[in-house]
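So this first bit is one chain, no partners, the form predicted on its own, shown in structure tokens.
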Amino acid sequence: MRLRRALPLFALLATSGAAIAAGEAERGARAFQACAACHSLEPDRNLTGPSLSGLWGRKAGSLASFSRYSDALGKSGIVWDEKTLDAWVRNPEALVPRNLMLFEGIRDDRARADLIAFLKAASRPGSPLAGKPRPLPNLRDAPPGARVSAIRHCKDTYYVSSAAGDTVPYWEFNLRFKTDSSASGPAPKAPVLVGQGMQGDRAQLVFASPGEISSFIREECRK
């Protein structure tokens, strides 16, 4: 996430009745840049995390427009604040063990405080620290060359055919498929062939629906 370069600015939003102190929220703006890959400051707009619009004062695992949340942080009665933040951002499996987040933690005690100080504004739905939403790529948008017509499976291998009369082989293991039933995803019937680094031998195709899947790839090998 890209934040606004007024940063002084920063001095003269308040939070709770007290404002935030510009360096504080500046340093806790730069440790949210490695949260922002799985959680974004958008109301109910979930990635691989929950949404944290909102977070303070909110009853650990019970925002309604997520539902990837572990059983043990779901029952673990947390509600979040400056305190229960500290904990789970210093250890979050010491805090509520068997919990889904892959995250090791923060041991530093000021880069926490300085991330919690900068959440706790920017959590405020129509905060102005939160900034741009990161955009999302529009599937729907997508070149010829990326739009999927076929996919035929001969033993261990996809062949896939684009939009723009392309067929791509490519080994079954390097191919992988997933859903996006977004705004952003692909339209009903129309997959997506998204890449996936390596040497261009391994790519991802996007559905809009998991029933898609299935009826859209026909065995058959050709001599």
Second form
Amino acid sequence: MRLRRALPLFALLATSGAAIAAGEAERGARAFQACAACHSLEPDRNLTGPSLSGLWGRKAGSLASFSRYSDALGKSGIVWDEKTLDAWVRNPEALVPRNLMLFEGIRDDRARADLIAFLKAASRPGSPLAGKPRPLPNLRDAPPGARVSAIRHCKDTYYVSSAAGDTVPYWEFNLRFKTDSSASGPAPKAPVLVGQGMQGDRAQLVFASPGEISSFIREECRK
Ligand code: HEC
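What's the form predicted together with heme C (HEC) like, now that we've got the form predicted on its own?
Next comes the full complex, and the chain you just saw is listed first.
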């Protein structure tokens, strides 16, 4: 059954059958902000970390649409439930050494319990607790500073020039090349630079189609 948005929160919780109290959900949702920079609750909307939609009962490291899992997580044999998540959120490195989640953990027992109760309800696909899907920004309306006019590659660095006239160097490993052929993607031959990551050192270059990528990148070292 699909739930109507206009229902108050307590009614949603009651009718969705999720065993979660309103206070718990609220505190848990607040605690989830520590995760939201890297994880969405929308199916297959992967950020730095994998989407947490459909997490319960999922084998660790198994979301097919996510390609940046550590070997350590994939080989851990963990299946996600209250118990395994509690250990993971408490201290990821202790549970799975050499994993790639850069998160020091939440030591407070109650905060973890609230977070996990929230996550259990919110990770069900279609849960109203997951929030509305955030549409991607319309890349056709990108400001000149984000519109790419040229890309030069030298050694391990991409130099990205914008229509505003500035050029920014990126470590080649921190730059992602993407295509978005949807209506909200960039116009043909007008790729857009989209910042990503916590320090601003990572970015993605979004092109209208794959064929444009190589024609934009010029191999050239100066001086
Ligand atoms: C700085 C980014 C970052 C933050 C913050 C973060 N995560 Fe992660 N998370 C990741 C990455 C990256 C992975 C993949 C780790 C690996 O493969 O070793 C991951 C993996 C996971 C997984 C395993 C998913 C799967 O498909 O197996 C869970 C569960 C998870 N995170 C939950 C959380 C929760 C809950 C929080 C907040 C308390 C959180 N994460 C905070 C980046 C982050």
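If you're wondering where the values come from, they're calculated on a predicted model, not measured in any experiment. Numbering follows the first chain given and starts at 1. So that the term is clear: the rigid core is the largest set of C-alpha atoms that superpose within 1.5 Å between two forms.
K.L.:
When the rigid core is used for the superposition, does A37 move between the two forms (threshold: C-alpha shift of 2 Å or more)?
P.N.:
No, the C-alpha position differs by under 2 Å between the two forms.
K.L.:
Determine, after fitting the two forms on their core, whether L47 shows a C-alpha shift of 2 Å or more between the two forms.
P.N.:
The answer is no; the displacement is under 2 Å.
K.L.:
With both forms fit on the core, is the shift of the CA atom of T157 between the two forms 2 Å or larger?
P.N.:
Comparing the forms between the two forms, which are aligned on their rigid core, T157 does shift its C-alpha by 2 Å or more.
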